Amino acid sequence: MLSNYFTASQTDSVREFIQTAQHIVIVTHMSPDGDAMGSSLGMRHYLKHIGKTSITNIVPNSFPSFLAWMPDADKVIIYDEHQAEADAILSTCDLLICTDFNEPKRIGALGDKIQNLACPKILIDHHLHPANFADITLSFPSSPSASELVYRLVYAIETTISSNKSASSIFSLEAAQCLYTGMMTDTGNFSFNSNHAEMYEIIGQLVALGVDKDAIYNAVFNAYSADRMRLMGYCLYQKMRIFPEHHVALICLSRKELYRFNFKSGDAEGIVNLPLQINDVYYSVFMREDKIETHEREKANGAKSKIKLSFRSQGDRPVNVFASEVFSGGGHANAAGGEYYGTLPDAIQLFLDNYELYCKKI
């Protein structure tokens, strides 16, 4: 029996909530990744399964095209290629559940649709310091994955209306092979942030339910393109430095190299946790320039590009008070994320004067 890590009103509501609702929306991060997409199409395979006939997904933007396989993946909205269908749904949406982000921000030009939506929200995520923007927040930092925490509830839910009921009267193979995919991709296929005994409990269900863990593992990490392994090889040979004294290593990406590599959403997965591989390397940070989206420009404050920061780290040695401190991102205590609005210089810079105080020296 998994512990339970809702009271018994948050159960009780988000059951109402999902009785009640005739159209509901299930919305996650920007960028998707493989926990984004497993959370949201999750919930949308078990609201399926409970006989919900209006459940739209959609996403802030494209989601790497090795995640492309998973069950309905194909029904997903992507909101910067289809806004006004997005909207004209949204206006009729009577609950709408976020996953796998814990502020309206995370989810770009779609936070101010969703703030000013009238009807019930639910937020499930795993992520410090959830914004209060949800009527039920389900928020749980020590979780690995929102995936997991999608399982938890749709457990609880269902075994409150009946002690009886066993996982596979409560999860559709779809449901499974979804939130399996998110569990293992925001893990690294459970190589950090993964010591935690009821994790491989569930990972028993969900394989007890059909699902084939060599064949997803096969679907999302040897699915990349010629010039993303191009990419990698580029990045490892002359992009690479290392501070040993820190044990830090540092990659870096403008967005003419990029280019150069034919660079497609997904394409940057994984490429921070390379240098992590090398003995005596125990932090990793990625950067990499991107492209001002519209909504940003406030933000952005005239700046003419944005720089995305991946962390990570091993063992008791946090990434996330970096990124949240320096670089206005946050995450977990292995694995982080940060934003920079300026050049790819001075991102460099701000790293560079800044990685001696966050970054154990041993």
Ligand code: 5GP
The other form holds:
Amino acid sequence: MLSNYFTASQTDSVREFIQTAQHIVIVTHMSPDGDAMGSSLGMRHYLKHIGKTSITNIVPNSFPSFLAWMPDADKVIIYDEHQAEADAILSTCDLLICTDFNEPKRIGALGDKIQNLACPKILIDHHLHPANFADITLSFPSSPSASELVYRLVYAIETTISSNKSASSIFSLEAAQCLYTGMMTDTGNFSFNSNHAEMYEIIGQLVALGVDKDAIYNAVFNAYSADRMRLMGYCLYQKMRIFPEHHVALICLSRKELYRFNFKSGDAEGIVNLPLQINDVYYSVFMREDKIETHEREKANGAKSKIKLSFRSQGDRPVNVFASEVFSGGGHANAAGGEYYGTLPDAIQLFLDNYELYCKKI
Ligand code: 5GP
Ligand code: MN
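Give me the form predicted in complex with ligand 5GP now, not the form predicted alone.
The complete assembly is shown below, putting the previous chain first.
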């Protein structure tokens, strides 16, 4: 039996919003990862399962090709490629469900749009400090994934309607596959943030529903292009700097280097984790030079590049404070991100000026 994270009033309100809604839109964060796609598509498949017919998933920008196999991924609207179509759908939406992000800024240009919508909004998330923009905020930062929260919410809703319902009647195989993917990716295939007994209870249910976890592992983690594999090798061989006193590794890639390896969305995913495999490296930072999108021009304030940063750490060594105080970002204690508008050398200098303060020698 799973413990219930939600109050009766939260579960009832979500159920009522869903029951009355005709046109539901589900959105998730920029540069969608496995948990973003898993939680938002998992919610879609639940809504389909209970007979909802107008459900639209919108993501701010494209998702990596290793997630394209996910059921209904081909139905997802990519906002920065199909803005007019998405805006038309948003204008008639009567329920908005947001998963896996804590503030409108994390969904780029879509953020302003959703804040101006008059319909009810539900936020299901596991990042710290959620902004107050939804009517119902279900925020559980101690949960390893938003996908697990979607499972728990759906389970709570359905077992409140009828207490003897089993997971096999509540979730379709498609929903189970999506939710499993998010749980797997946000824990690095159950290698961090993964000491939660109930998480394995849920996984047991998902496997019983028919999820082939080995096949999903293969589809997600063994799907690199040759270019991406070579980029990884280049990063480790030529680009990785180690600061042994503070147990820190840094990898930085310019736009020119990305171009050389025929960079595609998602190709940098996971590179930041690699240095943590080195004995005595407990902190890892990865920087990538990106182009500035139209909606970011104002924020960029004349800068020609945006540097996207990823931070990872092990154990009791939070990196989200470094990400938020120095690089306008945030995230979880062991996995955070940030951004910097300016040149790559300037971003590197900012890192060099600060890592000793934020990356403790322990
Ligand atoms: P990644 O390094 O995989 O892009 O992001 C790791 C985690 O850091 C994400 O799950 C998200 O919580 C957080 N994150 C990444 N980029 C940003 C950012 O620009 N701002 C904030 N607030 N959080 C971020
Ligand atoms: Mn997540």
